[in-house]
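Only one chain is given next, in C-alpha cells, and it is the form predicted alone.
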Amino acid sequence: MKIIAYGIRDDEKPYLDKWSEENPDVEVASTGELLDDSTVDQAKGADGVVTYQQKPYTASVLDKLGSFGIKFLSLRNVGVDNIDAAAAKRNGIQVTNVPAYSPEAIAEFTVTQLMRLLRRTNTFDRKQANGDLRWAPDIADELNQMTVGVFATGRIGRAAMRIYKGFGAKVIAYDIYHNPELEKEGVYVDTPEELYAQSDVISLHAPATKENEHMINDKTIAQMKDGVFILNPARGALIDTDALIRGLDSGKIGGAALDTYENEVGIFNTDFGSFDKIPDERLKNLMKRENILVSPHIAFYTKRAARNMVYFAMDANKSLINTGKSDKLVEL
C-alpha cells in the first residue's frame, strides 16, 4: 500500500513521519509541493493521496489521478469547496475531509481578535510605538455587555459560543440547521435578518457555498447595528470586501477581525518582502485600519491541530484503500 501526501509543511512532517513509524504497512512518500498538473504525476503508483490547499482540484488533475487508478483522495482540512465535484465523481474519486482538527483552536483564535478590538489594543500598540502612553480617547468596550451572534452552530461555532458564554455575554445564533442542544437553550432566532438586528457582534462559522457567498453585503451590513464588530474566521468568500470596506468607512461597522479574505490564495502564507509588495491593494486597505485586525487564515494553527490533521486524514486514507469505507466521507 502506498499513500502520497502532497503540501506537507514543515511543521506537519515529524507527526507525518510519526504516523509512518506506526503504520509500517504504509509505504508514504511526501512533498513539500502542491497538487496541480504539474505534480500530480508523483502521484503514479500510490493508492491513495492526501493533501490541503486552497488552490482549486481542477478537473484535468483529478482525470490524471483517475487514470492512474487512483479512487481515494483525502483532505488534511475541512472544506471541499475547491474541488472540481463534477470530475471526482466521473472518475469514482471518494473523498474524505477533517471535519474537526481543532474546533476550539479556532474559536479561541476568534474570541481572543475580538477581546483585542473591543479593548483597542492595535491602536494602543501604534501609540506606544510612537512614544504616545496616553489613555484617551480609546475607551474600551467590554464583552460582558454585548450580544453576540452566532452565525452557523456547527462544532467551531458551539465551541465559540462557550466561550462568549464564559465571558458573560448574551449569545443568539443562527443556523438552517439546529442544534438539539442549543434549541433547548432558546438561543436560536428564526432569521439573518433578526441576528444581524440584534447583535453587536456578529461572528461567523458557515462554510462556503453558493448561497452564502457574500452574505455580508452592502444590504446586510445595513441591517445591522451601528458600529458593529464582524469576525471572520471561516471563509473568505462570506464577505464582500468592497461592501466592507464601504461599512468601516461610514462608520457603520465598529471593527472587523479577518482571518480569510475573499483573495487570499497565494497571498496569505507568503512571505512578500515589505508590506509594499503585497499585492492586493484593497488587503493593504484593510491592514492599515486601527481598527482592523487581518491575519493569515492562522485561527486552526495549533500543534494539536497540526498533528489531527495529519493523522485523521492518513487514517481515512488507509481505510478506504483497506476497506473503501470511511467515517469522514464527504457528500460532494
The other form holds:
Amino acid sequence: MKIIAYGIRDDEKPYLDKWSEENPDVEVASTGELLDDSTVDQAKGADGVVTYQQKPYTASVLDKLGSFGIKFLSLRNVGVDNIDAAAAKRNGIQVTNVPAYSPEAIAEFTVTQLMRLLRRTNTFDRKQANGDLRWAPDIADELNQMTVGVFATGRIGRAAMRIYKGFGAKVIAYDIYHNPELEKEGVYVDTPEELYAQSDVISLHAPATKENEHMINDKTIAQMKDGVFILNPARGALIDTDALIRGLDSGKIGGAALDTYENEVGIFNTDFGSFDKIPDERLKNLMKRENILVSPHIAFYTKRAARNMVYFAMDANKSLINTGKSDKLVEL
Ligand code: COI
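May I ask for the structure of the form predicted together with 2-OXO-4-methylpentanoic acid (COI) now, the form predicted alone having been displayed?
Full complex below, order starting with the chain above.
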C-alpha cells in the first residue's frame, strides 16, 4: 500500500517520519508541494492521498486522481469547503477530514486576540515603538463585564466558550444544532439577530457553507451593538470584507480579529518581503488599523495540532485503503 502526503511542512515531517516507522506496511511518499495541477502526477501509483486545505481542490485535480484509480483523499484539517464536491463524487473519491486535531488551539488563539483587542495592546505596541509611553486615551474594556455571542457550538465554539466563561464573561450562543449540555445551561438564543443584539463580542466558529456566505454584512452589522468586537478564526467567506470596512469606518465596529480572510488563498502563509508588496489593498487597509488584528490563519498552528493532523489523516487514509471505512468520512 502506498500513500502520498502533499504539502508536508518542515514542522510536520518528523511526525510523518514517526508514523511511517510505526506503519512499516505502508510505503509513504511525501512532498512539500501542495496538491494542484502541476503536482498531481506525483500521486500516480499511490492508493491514497493525504493533503490539507490551503488552496482549492479543483475538478481537474480530482479528475486526474480519479484517472489514476485513486479513491481516497484524506485532509489533515477540519474544513472541506475547498473541495469540488461534484468532481469528488463523480470520481468516486471518498474524503476524510480531521475534525478535532486541537479545538483548544483555535479557541486559545481566538481569546488571545480578543484580549489583545480589549487591552489595546496593538495601540500600545505602536505607541511604544515611537517612544510614546502614555496611557491615555487608550483605556481598556474588561471581558468579565461583557457578553460574548458564540456563533456555532461545534468543538471549537465549545472550547472557546469554556475559556470565555473562565474569564467571567456572560456567554450566549446560536446554532441550528443544539448541544445537549449547553441546552441544559440555557445559553442558546433562538436567532442570529438575538445574538447580534445582545453581544459585545461575536465569536464566529461556523464552517463555510453556501447559506452562511457573507453572514456578516451591512444588514447584520446594523443589528449589532455599537462598538462590537468581531472574531473570525473560522472562514473568511463568513464576512463581507467591504461591509466590515464600512462598519469600522463608521465606528459601529470597535475592533476585529481576523485569522481568516476571504481572499487569503495565495496570500496567507507567503512571504512577500515587505508590507507594500502584499498584493491585496483591502487586506492592507485592514492591517494598517490599530483595532484590527490580522493573523495569517495560524490559530490552528501548534505542535499538538500538527502532530494530530498528520497522525489522524494518515490513519484515516490507511483505514480507507484497507477497509473502505473510516470514522472520519465526510459527506460532501
Ligand atoms: C482547518 O482545519 O480547516 C483550518 O482552517 C486549518 C488550516 C490548516 C486549513
